[in-house]
Amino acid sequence: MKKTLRVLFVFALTLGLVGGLSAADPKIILKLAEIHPQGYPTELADEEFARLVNLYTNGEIRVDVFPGGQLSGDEKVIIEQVKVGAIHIARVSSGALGPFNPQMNVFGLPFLFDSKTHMWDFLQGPAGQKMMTDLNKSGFYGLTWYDGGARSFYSKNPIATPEDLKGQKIRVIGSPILLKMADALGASTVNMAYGQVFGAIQTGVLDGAENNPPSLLTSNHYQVVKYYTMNEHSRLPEVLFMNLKVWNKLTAAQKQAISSAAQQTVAFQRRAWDAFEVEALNKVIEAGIIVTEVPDKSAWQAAVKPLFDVESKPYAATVKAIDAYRPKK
C-alpha cells in the first residue's frame, strides 16, 4: 500500500531528526525504494521490516515503502539516490550494486553456487557478513541479505542448449560479468532498465531476457516470450541497505532496533520466496510458457569456464570462501 509522503519532513529526514512533534508522530521518516510490485517476496519483506522498525522503536521511526518502482524503476538510479541520501533505504539486487561496490560483482560469476543452500551457507558465514560490512566503503550501511532465486534465460525462441543463444538479443542485468557471460554464450546482450524490457520484447528490440521465475511472472514478460530454460546460470542475492550518513545519525538504540528488524525479516522473506517461486512457475506454465529444466548443466558450465577462470581472479579470496561451503561430491 502506497504511503502518504510528508513533504515537509523530507529535508529534515536526511539530517536524521524532526523535532517538535506530538507523541503520536514519528521523529524520523525513512523512504524505502523497491522496484517490485506489492505482494512480491522482497516487497513483503520490506513491509515486514517497516512494521518491525516501527514496533521496536516505539513509533520513533517510520519506514515508508514505495513498491513497484514508484521512486524509480531502475535499480542503478535507486542506488545513486541512496548514495546521496534522497532515498534512505533500498532493496536491490547485488548485481546492480556492482558498479558502486566492486566486491558485489563476484555474484555475477556464472555457476558460482551449486544450490540455494550453498549460497545461504556462505552469506550467513563470516565472509558473507564481511561483504555486508564492507558496503560502508561505498557510503552504504548493509542491513541484510535476501533471496533472489536463480536466474535463467527466457526468449521468444527456443533455448535448449548454449548454442541456441547465438544471435539472440537478450537483456542482462547490469552486472559486468553477467554481460560478458551472455556474450560468451553468443547472445547479443542489451543492458536496459528493468521497466523497459516488456515493451522491448513486445516490439522485437529484444528476443528475451534472464531472470528468476517470480520476476518472469510479475513483470508480465511471460506474456511476450514462449520459452523459459532453467539453466540457473547465476544466483544473485538481494541486499537491503541504507545511506551510511543517515545510519550514523541514529542513536545506538535506534540502530539496534533497525538491525534486529532487518535480521528478523530474513526467514520471513525466504519462506515467501520459496512459496512464490513454485506459484510463479505453475502460473507461467498454465499460461503456455514451455519450461525446460536443465538437470545436467555441464554443457553450460563448460561454455563459460574460460570466462570464469579469468573473471574470478580479482575475487580469489571470496571464491575460495564460497568453495569452502560447497557440498562435497
Ligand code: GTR
Given for the second form:
Amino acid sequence: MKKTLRVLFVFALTLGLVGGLSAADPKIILKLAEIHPQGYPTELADEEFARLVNLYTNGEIRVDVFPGGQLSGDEKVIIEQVKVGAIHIARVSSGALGPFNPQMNVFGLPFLFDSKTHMWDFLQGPAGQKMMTDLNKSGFYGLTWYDGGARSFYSKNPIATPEDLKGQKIRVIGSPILLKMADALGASTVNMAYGQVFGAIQTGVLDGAENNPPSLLTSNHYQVVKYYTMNEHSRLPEVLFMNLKVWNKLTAAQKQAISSAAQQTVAFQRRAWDAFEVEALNKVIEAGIIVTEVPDKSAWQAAVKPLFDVESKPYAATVKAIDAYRPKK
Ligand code: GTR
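Given the form predicted alone above, what does the protein look like in the form predicted in complex with this ligand?
Starting with the chain above, the whole complex follows.
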C-alpha cells in the first residue's frame, strides 16, 4: 500500500469508518467517554447529543456513548486518549482539563463566580466562547460547556469551619489551584482518580473529598462519609470536546451538524442538572448525611483570599472578564 493510502486507511480505522452501504449505515462512528453513570445529567446530555448528531447527519455519523467510566475511571487518562485520538469525544470537568489546557485552570480559583447565573453569563459571552475555541491550542475541538454545579467538602469528620479541614485527608480533583487551595486550608490533599475515591474513603486512606451533590450521590461517596458542608468553593463547568484532527477531517456539513447538536443539548443539560441537584441533595439527606448550608461564606473566602490573589495573576484578563458579569450588589 502506498504511504498516503496507508495513512488514510489507518485514519479510517481510527475513526471507525465502516463504509455505509445504505443511507442508514453510519459512515463514521465516534466513541464518547463519560465517567458518570447512565441517567446522570451530563450522561443524559451525551445521549441527547448522540441522538441529534445521528438525526442531523441523516445517520451518517453515529456517536456511541460509553458511560460509567467504561473507557476509564480516570479523566486524566480519558483526556490523554482524546488527545491521541483513541477516544474521539469526551465529557469531562474543566478542572481535569486544566493540566492539558492551562487557561481552564482559572475555574479552580475559589469563589470566582457569585452564582450559577454569573457563571453562565460569562461562559456564553465572548470570553467564555473564546476559551472553548482556544481548546484547539491543545489538540482539542471544544463543543460546549455544561453545568457542573458548585463543589463543596464532605468527610467522615465534621467541617463546620475552614479550620476543621486541618489534618483531614481530602481527595481534590486534579485542578492545580484547587489542590493548592485545600493545602492552604491545612488539609492533607490527595489527587486521585475519581473511580478510586470510594474505596479510598471506605478503607480510611481518605477522610473525604469535594464535589457537587449529584456526584456525591452517584459515586456512592455519601455511603462512606457523614458530613457535607456546602461551602461551594468553586464552580467547575463541564466540557464536551473532541479530538481536533478528527474534527478537521469532517466535512463542513458534518461539522455544522455536530456543532448544532452540541449547542442544542445545553438547555437540556441545564434543566436536567437543576432538577438532579435538588434530588441528589434530598437523597443524601434521607440517607443520613448531615448537610450544612453555608449562606455566609465570608470565613471561607477570607481563608483563601491570599491564595486567590497570587494564583489569579496569570489569569488576570479572564478574571477581569468574569468580574464584568458579576451581578451588582
Ligand atoms: C465531577 C465531574 C466529573 C469528575 C469528578 C471528579 O463533578 O462531573 O467529570 O471530574 O467531579 O471529581 O473527578
